[in-house]
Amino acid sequence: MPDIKVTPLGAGQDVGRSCILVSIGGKNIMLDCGMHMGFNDDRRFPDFSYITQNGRLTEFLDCVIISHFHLDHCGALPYMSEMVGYDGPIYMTHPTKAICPILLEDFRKITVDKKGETNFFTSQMIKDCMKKVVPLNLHQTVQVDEELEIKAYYAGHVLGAAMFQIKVGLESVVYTGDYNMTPDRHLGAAWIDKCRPDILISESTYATTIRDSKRCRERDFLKKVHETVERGGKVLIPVFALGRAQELCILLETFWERMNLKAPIYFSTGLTEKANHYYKLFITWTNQKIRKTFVQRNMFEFKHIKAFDRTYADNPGPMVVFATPGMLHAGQSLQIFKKWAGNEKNMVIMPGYCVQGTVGHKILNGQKKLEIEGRATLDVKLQVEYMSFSAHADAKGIMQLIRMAEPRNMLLVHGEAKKMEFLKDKIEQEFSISCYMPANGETTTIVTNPSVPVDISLNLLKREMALGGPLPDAKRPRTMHGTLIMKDNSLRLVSPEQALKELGLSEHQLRFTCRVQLHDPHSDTDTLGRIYTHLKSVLKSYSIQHVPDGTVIVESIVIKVTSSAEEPNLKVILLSWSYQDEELGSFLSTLLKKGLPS
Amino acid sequence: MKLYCLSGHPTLPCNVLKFKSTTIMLDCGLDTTAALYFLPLPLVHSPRLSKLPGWVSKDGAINLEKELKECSGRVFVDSQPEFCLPEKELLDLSTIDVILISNYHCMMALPYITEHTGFTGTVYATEPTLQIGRLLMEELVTFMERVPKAHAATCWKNKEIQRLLPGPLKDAVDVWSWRKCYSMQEVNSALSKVQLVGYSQKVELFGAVQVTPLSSGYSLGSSNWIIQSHYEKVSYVSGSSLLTTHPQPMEQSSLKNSDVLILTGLTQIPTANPDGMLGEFCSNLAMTIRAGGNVLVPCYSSGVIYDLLECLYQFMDSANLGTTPFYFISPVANSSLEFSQIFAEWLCQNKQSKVYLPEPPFPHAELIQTNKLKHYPSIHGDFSSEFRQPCVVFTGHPSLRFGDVVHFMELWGKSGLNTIIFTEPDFSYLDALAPYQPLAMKCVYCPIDTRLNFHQVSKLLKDIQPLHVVCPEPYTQPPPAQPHRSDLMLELQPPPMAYRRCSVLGLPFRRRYERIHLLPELAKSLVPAEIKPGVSVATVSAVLQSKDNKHVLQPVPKPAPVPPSKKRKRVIEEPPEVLNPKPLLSGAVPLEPFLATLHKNGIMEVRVEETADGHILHLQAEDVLIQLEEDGTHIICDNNEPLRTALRDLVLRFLQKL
């Protein structure tokens, strides 16, 4: 029985290092590649032992497949590629190959250079990572081999994210990667065609949450900080360079410019101005609002935001500042959260989501003394706000996308376990569908069971729907009779006879003739038509014929009648007919027999 | 299955492919040299063109001074442009179900098609082919509407005082058929029907077609068009190119296979190598700014004018003329400045990896910010201040009847020092420069133009190999210019089937298989036998089952039990269902084993008898006759239902059932 199976390496009832096995119809993908922010040693990686105890992954994948830029989606593949070693295909669309390693070089640089790691891929490792790549464009149709395709669609969440379709013959997995059902005021939302895969592997981040209006929370967002910045104090936004930053930004440049207010926003990091201008390279991958007015006025070209220098985090005075990265784990936005924590006039402001163990996640949680680096612990005082700005589809929009796509069976990764739980009822309630939910190494195995295609000759088709009318009849179905050739792997459906000259056989003719005895007082002729009318009125839905010659035909049935010169009144009724009319003319026989009404 | 041609255009064509149950509009092409007959339309009163006489029959009958003017020894229409539609008439274009484009030059009679005739399906185009198309149509109706003129010249078109016109307006055909330029409302309406496509994306159309654009090299986002069923493939080639310019290189490998390939779009100018065109462009240009003159390059707002701006960018620094402004003017000179960069997925390798470093992928940005070039949407505002000469122009529209070009014409057509520069292969130059002469101004023919020429064609077709192939009819002869050059036509083995305006041609195909599928119920229901090596075959009694033009076989649903009620013996007494029908048999009754099976089953007295064709086998107990042939079995049976069923039954044991 043909099946699909799919193995998380992460993101199995977790939020990070998503890596998802899969196979299907004899080819294994890997989707998505990624690392895990909450963990400095082995648990930051995929377990690629998994696959292959030792030695090179490329003989046990046929393609790895990245959804998106995000570091939880594709913070291994160096390291999978260069040093447990992959040389197969990678896809992935143009933005996220062209921003894709900036993020991993930015990552590098801060594990190696800051916290002077070793043993961790190399600059070169991801540039050689990188020529594996193969880009792809939304909607085209990638032959990976003669049996695969993949197909990538568009999924909001940041610049050049996607979710894909993989296929194999009449079988299909779609794995959404993180996707987003509500646009926003950079990216539009996310879309698929019903393309009814056997399963949907869904990220299930917000679960359990059913978001506000996005207008409320703007604006919630935009009171906070004015409340702040007016009370002269200062608001961190721990941000990634590329993604929400941009909407965030939007967002401020035009509330500042409405409202003609004079505090200074910055961006940190020197990636701010690349980092648009990958947003204006591609900026058919923006919503629409953005694509029809960019030749008028380009959305990514701020006025009110300026480069940010470390010096001035000490300068007196309200202030916002972009830091990254953005869950506080590290680098700038860790330096400037240490300076300002200690003034309760101060905000904090975390646009998205924070995994365990970093320092957004433990605030966010309300600690109120932390302890970095092992070192001196630090009071938070700073008010800290959580602002669910990331694009993640949340329960509804999970419930949407289902019902877009309308697959056989749900797999929900790239959650918490409990808040799947409580998602996985609700999908199996409201579409009767499964829902599976395996953990990191546990393998879903969903047997499928494709229909068979197969060639079906034209004339034989022609006359069965002809045959058929144009309005079945469900009472009554009409039976096709064919014959079904197997040769060198080809299937063909053909009408019997066309089967029986191409395969040069010749046609057996079974008959059958039986007599039957009957006392009827009339001439032959005369018996012959009470016959003929005796049958016209049993059998309404036939043909029936009273040939000239003194026969009665019925379908290909020849009835005749006959009669002895010593016995005038016994009429013998001669019936004959051939194996394709076996039922009628047994019915004939038996019908005859019992005489004819008077 | 039938091809019916709407244009006969070359490199404009409109065709109407009829596939199965769909019917498929291929491209719908614009004739604009029909704008050659007219007047241009000047931006600025000319009083040049203003004072030209009207024209009056020789003898003075007929007199049409309001409609037609003398010009240069030629006789124009003095009325908006008009332009010559694909034949609406051929068939009911209300009954076409989708519209395939290949590019934006091949789209622009897009709004004459899906309004006003009653059209009510999908345009599908890649995203580059829709924003420019838009570019071009949006600058067309621009150029027309700037300029209003209040009367349509109609009179001349009267077929009976046509015929006494001067040539050529006298030899202009289907004149009645010419429309004058749609509004924006009708462009917007038109391009609002257009649903995006990528390259080899796979659409299906009503479950019975899928169709897939494949990159062609010629224009930014186009497409050569796949269609095709599981057993039929028909391939659209329309403007491609092999030249490496700005677009993703041309995809060749999906073409192969196919059973018929209609193919259009070819170069108009086979005997100019588009290379030594950008040689001889860049050295008249400079040649003319030494010298003190302007350079007037007419041409469309988007495509070769790209690959022209990036040639001069590399040209004017190594030939000293760093500091010569260009200025390019178009209503859409921006937006197609600025759309050209946000392409990077449809462009050629090189020009996708500059945007992965972040930057733009044309220099033409480096220009702008230099302030080398320029770019205005007309000669009024901003330009008549900043303009500095010498200079190089490019503006359209290249048939030199409307859009600024004709103000340049009149504003540098009498010095000798300017060079008016012909890059654009749509139009005769002569004819476009005929209501201008005489000209002092230097002209320059260099037209670029990089689809495909007959050898690439040839060599691609030979790669490729399709069954028949479908072109235009002037393809299938030389050139009536050079008529010995027989290296510049289509020779094929079996020749092209060639078509004109209006044909109507029955494409060489015979259907006859479809894909249906079986329920995995019903394939694991069947019993293949294997009938010689490696050839099994199944009987397949099963309901068809039709959607969408998507069959599947379904298992025959049991009858359902009937209730043990009274009823039951009337049952019987019905006559069976209209026949499903018995498989048929094949192979012989051997006759010793067949004995031997009687035996078995308790049939003792058997008395057998030979005939020329057979046995005859005579059961005395039972008194029943088997006749056993070769090729047939007969039982003659009285009176002896259940030993009849038996005795057929024996005998279909010996028999293959298909």
Second form
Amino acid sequence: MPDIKVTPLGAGQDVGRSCILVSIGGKNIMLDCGMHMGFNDDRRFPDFSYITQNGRLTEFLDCVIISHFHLDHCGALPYMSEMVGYDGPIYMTHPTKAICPILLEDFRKITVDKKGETNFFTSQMIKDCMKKVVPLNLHQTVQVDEELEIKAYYAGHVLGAAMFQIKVGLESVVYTGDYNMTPDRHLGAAWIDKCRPDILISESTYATTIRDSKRCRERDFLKKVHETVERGGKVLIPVFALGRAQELCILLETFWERMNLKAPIYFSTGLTEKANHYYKLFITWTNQKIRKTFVQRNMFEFKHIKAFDRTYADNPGPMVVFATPGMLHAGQSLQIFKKWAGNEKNMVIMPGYCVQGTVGHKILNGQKKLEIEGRATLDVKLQVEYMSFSAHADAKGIMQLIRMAEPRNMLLVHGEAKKMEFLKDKIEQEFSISCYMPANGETTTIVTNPSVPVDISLNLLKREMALGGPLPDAKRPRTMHGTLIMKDNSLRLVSPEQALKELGLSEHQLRFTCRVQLHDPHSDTDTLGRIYTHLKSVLKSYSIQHVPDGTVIVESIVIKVTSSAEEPNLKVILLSWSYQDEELGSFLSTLLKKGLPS
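Since the one above is the form predicted together with its partner chain, can you give the form predicted on its own too?
Next comes a single chain, given without company.
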């Protein structure tokens, strides 16, 4: 039986370094190639030695697919393609292709230029890696080779994020990447058609969460920011450059305008200009409201939000600063946090998920003393708030996607083991499908049972109807007899006569013969008469004829009797039948071997 194998090299019962290997129909596909925010050693990247111990990855992989530009999904790409070695195609959407190299370069600068790490990819490697990228549009079916095809669907989450359907023949897998089932201020909701894949591989970051109303969360966020600014405090909002950042900027911009507030709002320099440039460029990927109002007013040109300079962090008085990265594991957000952590007037609002090992994760778990970069201890006195503006699907959203796609099996990645376990049980209970949650390096094998579509000729259907069979019903399988013709990768079931005509063949009759020896003192004619009488009493529903030429005919079966010259009492009964009556022929030969009733 054909099967599909799925092995996470990263994001198996974990959040970070998403990298999933899929083997389907003899093809090998790598889904995402991310890095882990919580590690600074070898564990930062997926373990590619699982694919091959030595040599390049090109001959082992048919293609690589990147779902979106977040570093936990694309951060290991230059390392994989340029340092380990991969020359095949890398598929991603146009916005991902535009933004990915900017974030990779930013990540490289922090790691190499600021922290001084050596075994790391270079700027040139990022450029060489991006040359291998094949950009694609939503709903465009791309033929990777003769058998393998892929198609992208809108995933919400961040600009350019996509879910991918991978198809080889009749087998298919859908990989969600990160997705959001609820629209927000700047992006639409994820959508996929009823494609009924063999496996749906879904993220499960918020596997046990059902988020409260978005409006309440936004009100709460604005209230906390406003109160802190009013008492003269500073608010730090660690964000990733694209995604939640734009969402919260639009929220604060409209609030500042409405309340006529004067406290300055800043955004980490460099990335915001580039980010907003790409939002304008890929306006079609945003939601309907932004697309509609775009002509009169660009939502991404902010009046109240200015570029941040590092010297501003020491300025007296209230301010709000959006700084990257979002988990406080490095960069400008961490620098500002160190300066402001000692003052209880200040506040840090964590708007998204924080991976274990990051400063963000530690302070959210209530840690008041931090050892930063192995040096001095930092006292955390400022207020710490967590407000999920994360653009991931919650438990309700994941269930909604399953209803949309109707998969035959479910596989969870990009989540914590305990939470996954809970969701796994819920999915199996509600949808009666198998759900898997492999750990990193663990392979899940799912046996597929592909249905093969066959066209049936009208003549054959008419003949079946004439025989008085039930009307065709999609829900009731039935057996049909005919000749199967395969032509140009399609299958047709036709009547034998039509098949012979189409293929220019002449018909041959195939008959089986069998001899049965019988001791009977009567003449040959009397023995045949006795056989006729015996069969009439046994086979009541069959048509049985005693023909004057000295034969008995049952359906297509012909029966003759001859006797031996040496032994007149030893009769030889000859049976002959066509292959259609093979079962009846076998039954009659067995019956006659038992002898005739006296």
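Numbering follows the first chain given and starts at 1. The structure displayed is predicted, hence computed values, not measured ones. Definition used throughout: the rigid core is the maximal C-alpha set that superposes within 1.5 Å between two forms.
S.K.: So, does residue 53 move by 2 Å or more at the CA between these two forms, with the core held fixed?
M.R.: Result for residue 53: no, shift under 2 Å.
S.K.: So, superposing on the core, is the move of residue 487 at the CA at least 2 angstroms between these two forms?
M.R.: Yes, the C-alpha moves 2 Å or more.
S.K.: Determine whether the C-alpha of residue 442 shifts by 2 Å or more between these two forms once the rigid core is superposed.
M.R.: No, the C-alpha moves less than 2 Å.
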